[in-house]
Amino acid sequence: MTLQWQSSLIIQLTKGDTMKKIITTISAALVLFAVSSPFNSIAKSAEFFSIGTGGPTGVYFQVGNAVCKMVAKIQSAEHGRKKGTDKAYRCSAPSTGGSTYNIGQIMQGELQFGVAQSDWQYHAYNGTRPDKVKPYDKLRAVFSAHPEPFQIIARKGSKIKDWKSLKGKKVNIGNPGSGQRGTFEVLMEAHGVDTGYFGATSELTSSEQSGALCDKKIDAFGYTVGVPNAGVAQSTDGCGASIINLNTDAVKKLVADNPFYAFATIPKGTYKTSKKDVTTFGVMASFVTSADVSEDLVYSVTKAVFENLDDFRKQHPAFANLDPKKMIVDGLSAPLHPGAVKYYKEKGLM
């Protein structure tokens, strides 16, 4: 970028000795800036990494940014120098397409970490659903976070009370690459139907679907997300939508046949329209990486989270009950990364 700027100046300032002197002065200043800039010195000493999350209103986005906060707290450049090292870590957690997208980007080396549903972690590592997520035997687990019930939220006045009453309705099945889309497709398959079962389907993202429901553009949407969630509250508390029960025979078989699924209860009172407990099924949100990511980086990120777990829990209500002993076991079907194992053993958790 510096060279391009310098070249444009040279093109514009080509007449007269005075201009030559100006160019020489500017060039020298740019070189001095490149050598002495505080940003440049920080960039040399820091390693940057990215975490794939989900929609900006979802809990995955909160997980990724909570991890970055903990890393910033414990792995600043000043901390690194105090410990006698020359490396610090800088973290970003952009909004992404969700679970299967994050795994795909980790596989390509575009992301170093990602948040993913435990079922898609399982399928990616074991190669059991190549039509939904590409097989990736280098996928590695770091820890699990919150439980994530799959929820179908129905618009007030839609007359949707259960799975059967979704027939002929306008339903958002989620954007391609998201965990909710994958789970909705699994649910359709389990019930022996396809998108033709519904009157119409849409592929809205998690940040778009609540607004569409309240505007009566759709009748229902599926969402795999921790409880409580701002996006769900926008629909329930904002325009009277409700969460339906999902305890059909097909769902019972899904839970019985797959170790990464479990029944879940959304307690009454969670949202304004939650008059009774809702029974559904769900997965765990898992934090994953690749075997190609360095042991030092994974160790540092794991340490940052677990040594600031009280602070981490405060970042979102869904994190309130995180238990370190469960976080290193629940929902983890890919092998733990050696960097995470190193930290867990040091702390006596393994």
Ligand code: GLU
Contents of the next structure:
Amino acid sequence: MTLQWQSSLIIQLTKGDTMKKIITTISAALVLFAVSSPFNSIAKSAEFFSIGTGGPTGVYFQVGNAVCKMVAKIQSAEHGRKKGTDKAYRCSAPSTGGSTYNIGQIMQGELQFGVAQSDWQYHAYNGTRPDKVKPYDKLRAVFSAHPEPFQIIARKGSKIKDWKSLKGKKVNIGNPGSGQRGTFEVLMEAHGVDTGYFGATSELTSSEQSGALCDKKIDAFGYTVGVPNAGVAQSTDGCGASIINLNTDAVKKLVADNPFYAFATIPKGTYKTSKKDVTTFGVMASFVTSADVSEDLVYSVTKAVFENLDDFRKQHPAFANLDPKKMIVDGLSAPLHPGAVKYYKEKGLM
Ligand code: GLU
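Having seen the form predicted alone, could you now give me the structure of the form predicted in complex with ligand GLU?
What follows is the entire complex, opening with the chain shown before.
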């Protein structure tokens, strides 16, 4: 029963007769509304869940919000409730500290899903870097999204051209909880140095670092992020910063030794200062959950995403090449959640 229908009923009866009739009708309509309104049934049975993302200017934030939009779309197509059950899913995708923060919150049950770099997904599931991400063998993969090259963005005039010339400079290594913070530390270890190699280090968030670079408070920052990215553009297009090549022997060894790293290219022309292709290493952004999250919820989210991939691709240029066959394999080191497997098998993707 809709509100519109009730008001026309009331108007018809008003034309008919007495005040008593009107009052009786209004009360009956209100009771009926309370019992049968679709809004009311959603409020009663909606199940809310949250997706951890990253900084508001990053690409994770776009992933999380794209997923919520697709979930809302599929749910409203099914008349606000999941077919065959009395449940509707509603979601939010708040900005967070990033990968390792998201995994920690999934572990606590505070978040049901999160976006995380494939290196930190690997280490959390396998318990191989307990100093950087909490071991969590109940971590489950759902799909992977876009590639994320690790980028060092150097301020114009800083004279930073490569890893060596970062020595003694003021460098932002990222906020604790972010994926880039951990990956930057791995990169330092691989080169046999620590923060003492730099003149100074800061822990600014991804939304603060570009401003700090253009204000000359820092000389460079490290960021693992999809391409293109508005935050990076703020410093390249905004104040002439450029992305340096990272193809030292130590980087080559990292790529050779670890399944979750691969070489990545940031093509010339990506940003105003991208005069040449840049070579670096990178990871995949992956969408993860917990084995404790219900099969029904993971199935519903997976279905919403894979049945609206065209919408997903249009949300951000980093998603333009999303390929379902790759999304269920690339960058996934934790086992797939059974809810996702159910959908992939049903669709013949697996
Ligand atoms: N890779 C970053 C992290 O793990 C986030 C990048 C983004 O927000 O798009 O924290």
